[in-house]
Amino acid sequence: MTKIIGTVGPKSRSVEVIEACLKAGMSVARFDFSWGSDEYHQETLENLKKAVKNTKKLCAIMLDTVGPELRVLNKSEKPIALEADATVTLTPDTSMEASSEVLPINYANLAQAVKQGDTIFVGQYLFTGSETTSVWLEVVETKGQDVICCVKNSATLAGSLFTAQASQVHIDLPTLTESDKEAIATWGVRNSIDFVSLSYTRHAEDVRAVRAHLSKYGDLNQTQIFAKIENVEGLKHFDEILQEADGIILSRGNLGIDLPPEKVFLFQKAAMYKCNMAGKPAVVTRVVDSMTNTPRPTRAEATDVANAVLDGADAILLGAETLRGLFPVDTISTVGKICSEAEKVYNQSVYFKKTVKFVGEPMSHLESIASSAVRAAIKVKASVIVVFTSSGRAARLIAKYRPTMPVLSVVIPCLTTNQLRWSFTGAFQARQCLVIRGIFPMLADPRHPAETTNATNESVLKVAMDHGKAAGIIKPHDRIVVCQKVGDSSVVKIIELEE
């Protein structure tokens, strides 16, 4: 029921590997634009399309922006050895070669932003917390635009690009950079992206700015925005960001650097609770780092994945583990198994009561229908809830009450016109359900009626049932709860299957 977002990259971009990832349980493919060219990502996406066709498994596309990321540039790509207690200078002069004495960075105002005693963390790719490939620096003093630091641990930085994170320091770069805008306008438009993951979201205004940018590009006004919370600034404005965004990604790698490690769990639990109550998807990152190089997670990591599910996560996002990890398919399959075990002991009734209490009275019309459908399904031990929806909202509301059975969301396409051309909406809405816990979307054929009494005319409901039977989730004599609109009224009904 818990969804898995996989980052596709060097170790997971061939058609064969992507097919295996989809079969193992990946439902959203994340394209990280902080590295790689437009052409590189396009090639990977073409492979994904082939894999989707071959496996007949739906997969949504997420574009991950770079955002105001501090980077150390190492043009020569020679490994840089840093010794504990030595000093190193961070300089905005990018013409200089990176060495154990000097690290050129892509930001001119760092000296004004930091003060003596601040900590700066430099690591390759995503921060793994491994203290042999990433380094802690403490600011000693600033000279002009240079920042002189003391090295706190010995480490070797390898590769052409390292990310730097200054703990609790405001970086006055725009959240949506020019290169991000360019990526959305070209790659995003060309591929009708389902989600934008907005790195380093700091204010609700950041989300509004991206929405305004997306609305310039026809179909992308349907793209959902997931705010990635990576620093203390994002935490401070969490409530307003949640109101504005379509979902939240808790980027624990960076949060673990901005916050003291002992505070991360508390924020994770509080943020998930808020997302659950708002009925918006919560995504957790950095769960099985050790699987980047090993075929098994540590005990702590396995427990961490299970706790994320018990805390209410909709999806688990895998970064380095599938991007450059040696076992991308094993990682997806292992995380899926852990999620499945945790779901078996998820206390649905406590959660249901808490959500109903939080929503309060009077409930909105849709909210009361959704909660009634879930309550009915649990009482009659239904094997599946079938919901007909055009915007996906009804399905999301049903998922908000965390039913213990799968929700088959049948998206009925809508025909819309802007006077110049007709277009169907529905494909976006179906794929966007792929990030929400427990929802399994299907796109209906607009020519079929939702239901029919006429034996010759195949209805969408029958197609949905057949799909459920083929997938093994509907068996003879099962009960099914159907939630649909009939005319202007919403109806929840229980169907008992015969043979």
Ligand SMILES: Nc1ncnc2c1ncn2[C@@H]1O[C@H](COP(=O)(O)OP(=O)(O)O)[C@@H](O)[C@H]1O
Second form
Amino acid sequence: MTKIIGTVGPKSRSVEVIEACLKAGMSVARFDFSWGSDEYHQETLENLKKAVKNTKKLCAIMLDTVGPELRVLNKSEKPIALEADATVTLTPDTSMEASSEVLPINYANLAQAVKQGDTIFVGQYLFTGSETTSVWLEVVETKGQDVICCVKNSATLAGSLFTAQASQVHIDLPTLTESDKEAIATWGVRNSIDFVSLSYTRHAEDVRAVRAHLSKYGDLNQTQIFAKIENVEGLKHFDEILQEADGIILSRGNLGIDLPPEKVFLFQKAAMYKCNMAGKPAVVTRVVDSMTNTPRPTRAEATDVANAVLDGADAILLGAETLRGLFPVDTISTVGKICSEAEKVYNQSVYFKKTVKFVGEPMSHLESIASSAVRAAIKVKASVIVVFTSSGRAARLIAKYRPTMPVLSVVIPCLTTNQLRWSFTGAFQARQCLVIRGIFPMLADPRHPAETTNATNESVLKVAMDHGKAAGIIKPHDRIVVCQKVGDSSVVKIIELEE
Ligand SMILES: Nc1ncnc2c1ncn2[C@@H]1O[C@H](COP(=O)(O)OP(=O)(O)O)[C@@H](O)[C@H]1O
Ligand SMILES: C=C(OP(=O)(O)O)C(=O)O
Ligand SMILES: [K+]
Ligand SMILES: [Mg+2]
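For comparison with the form predicted alone, produce the structure of the form predicted in complex with the named molecule.
So here's everything in the complex, that chain up top.
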């Protein structure tokens, strides 16, 4: 029921591998514009479309922005050896060649932002933080625009793309860069992206700016914004960001470097609790780094995945493991198996009570219906909850109460017009359910009636049940809870299946 987002790249872009990833449980594909060209990502996406068609498994698309990412530029791609206790200079002079003495960076104001004693981390793109290709630097002094640092550990930087992170320092670069705007306006529009994953979100205003940008591009007003919390600055403004965003990504890769290690777990628990209470999806990153190169996770990583589920995560985001890892498919299925074990012991009843109390009274009608549907489903041991929705709101509210059984979200398309052209909503809303724990969306045929009125017509409910049976989540004699509108009123009903 916990969803898996895979970052697609060199090791996960053929039709065959993507098909295997979908079958193993990937339901969202992340395209990271921190690297790769429009054409490269487009080629991967065309393969994804074929894989979706072949496997008949839905997959949502997430565009991940670059944002104010600091980079060390290594044009020659020659490995750079750094010795502990040596001195190295970070310079914005990008005409310099990277070497053991000088590292050119893409940011002119670093010297103004840092002070003596600050730490700067430089690592390979999608670093784990523990490999021998990452280095910790300590600022000794600044000279003009240059930052002179002492190397804290011996390391060899290899490859062309290195990201840098100066701990707890404000970087005065825009959160949505010009190249991000361009990527959304071209690649994003062309591919009707379901989600923007907004790197280094630091303020609610950052989310509002993306929302305004998206609204310029027709259908993209339906695109959801997931704020990536990657540093202490974003953490400080978490509550206001959560209000504005459609979901949150706890980007532990960067955050784990910005925060002292002993603080990471607490932030994770607090942030996920807030997301759960707000009924907004929470995504956790960097779970099984070691599976990038080995077929099994470490015990600590395996336990961490389970704990993320117990803490309330909706989805797990895989980075290096699927992008450049040797075992992309095994990683997805291993993480999926751990999640499903954790779901079995998740204390739903304690969580349910806590949520009802948090929401307080009077509840909105829809929230009251949604929570009642979950309660009824648990009491009658229903195998599935079927919910009708157009906006996805009812399905999200049901998921908020963390039912122990799958939620089949039957999305009914709605015809809308901007007075120039007709269009259907529904496809975005269905795919956007693919990041929420427990929801399994399907698109309904708008020509069918909600329920059978005579023996010959095919109803939406019947199609949904057949879908559930085919997926193995509905069996003969099962009980099913259905949440739908009849006339003007929302109803929850319980159905006993015969055969
Ligand atoms: N097309 C539909 N047919 C039957 N019931 C529906 C339909 N769309 C929504 N509902 C029900 O209406 C109520 C409001 O759901 P909500 O998701 O907020 O609706 P909408 O998608 O129209 O915003 C819920 O009980 C939901 O199950
Ligand atoms: C997912 C993360 O960010 P990036 O886009 O750098 O992979 C992270 O920091 O955990
Ligand atoms: K990124
Ligand atoms: Mg990051």
